[in-house]
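This document starts with one chain, in the form predicted on its own, laid out as structure tokens.
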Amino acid sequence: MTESPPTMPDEATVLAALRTVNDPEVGMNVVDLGLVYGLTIEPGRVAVDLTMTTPACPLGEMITDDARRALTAVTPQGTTVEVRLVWEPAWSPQRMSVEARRRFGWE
């Protein structure tokens, strides 16, 4: 059993945790793909708004479950972790990091 961290994570820690969550269809993490739309960190609660590259993505539930596990690992025990799927605005490749766009030949 691993111990939970004693204090609430900062934004950099939360984003680092989300960088461990990959979209297996493209083999890249959700942060560099630009799928993270919002992040709230407050005492006792971390909430992330996450989108998929398309509403028809068959892996949405798996990716949100992976994100929830990654966030739980960096938050104190008892913290409410919310991962919400959102669809507005629609995702586009312009949301990707420069590195991601280069990898896919869009930069």
Given for the second form:
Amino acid sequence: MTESPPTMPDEATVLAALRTVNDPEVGMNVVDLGLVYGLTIEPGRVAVDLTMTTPACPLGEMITDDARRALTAVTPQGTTVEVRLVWEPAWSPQRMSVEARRRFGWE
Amino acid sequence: MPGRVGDLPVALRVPLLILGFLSLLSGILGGLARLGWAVPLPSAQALALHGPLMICGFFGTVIGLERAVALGRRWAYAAPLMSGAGGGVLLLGGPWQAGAILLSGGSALLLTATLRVVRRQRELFTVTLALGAASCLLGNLLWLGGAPPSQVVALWGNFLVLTIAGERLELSRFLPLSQRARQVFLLVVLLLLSGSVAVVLQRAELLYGLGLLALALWLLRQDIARRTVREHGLTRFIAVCLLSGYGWLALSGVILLASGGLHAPGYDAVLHALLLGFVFAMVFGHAPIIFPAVVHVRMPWHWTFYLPLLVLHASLLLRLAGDVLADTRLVALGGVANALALLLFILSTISSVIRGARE
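Switch from the form predicted on its own to the form predicted together with its partner chain and print that structure.
Now the full complex is given, and it begins with the chain already shown.
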């Protein structure tokens, strides 16, 4: 186990942590796929809203667990880490990052 | 592990998965007995019920489980429970009608769960998933009504083919898919649906072969696997499984067209190219992400994942060569090697889970 950091992370650190959480089939992380819908960082609490591309996808539970683990590693001990699965608004390819869209041949 | 509110705890999903795998093992033994091998059978009827055990028992249970996990609702787990129980009745030698009733109930619940998904997200791919579940239900009901498995096998096949096609269409949303490609996909689905009905009516069965071939060509052209095969590790492995599976899908269509219908002499070759080559290549590729998602284990990537896939393809080549040469010994040999591939897959999965627990 690595030691917990002493202070709350900033948004960039949280996003960097979420960039380690991949959709294994597509080989791309949840941030670039546009699956991160909301991010709240306050003293003692980090909350992230995640979506899946479809409610037919069984990976939701696993990916939220992975995200929770990644966030716990960058927050001080005792921080409340909340990862919620949300479905509104429905995901669309427009939500992908420029990098992801270029990689999949959009532009 | 904290589950979602209203979801089934992980510990209760494991018995459902085991129930599905009992159908798979009995189905494999039944298949070997069919080819003339003296293997122990859980019941004499496992030989005659090889198809229902594999498709309705095994796949009905695992796909029902996968959908229930996605939905995260307790009632949806009744689908894999009923399908698993139906398979259990069949393999234990119970009255096949009782098994067929349970399997029909399982597929009706799977359809209900899938329609729930359609209501949340009205898209061509969710509708395709629902059509897959509906095909399974219709096949089960016709079978219960007395139709022989060979007559409903294209409906059962469509359960898997349309489920996979729907999932692939979903993933192709990451790519810029043209309106034209979507329209062609819809046409392919209609071809597969009418083809499966044609097999039930035992006329114009070529439609089904056309549908299979057309789907293979669509997937080979549009699937994201064409891009992800350039990645590494698990992502590439999944893509290799998919692309090689599409080859078998195309071949199954071609053989059906060449034999003039879904009957002897091409029957064994068409069904095994489709259900073993295409469907199990898909299973091998997705097990390392679906297993962890369903029962919360870790399956770290390992190059040995390729071994069962290699044996699957080689053994299927052997079997199909036997079919073409009308050499029953070669078909039987290929069949044993097919079983070996599935066994290797189960062993590889178990050892990966153990490795994951140690890490």
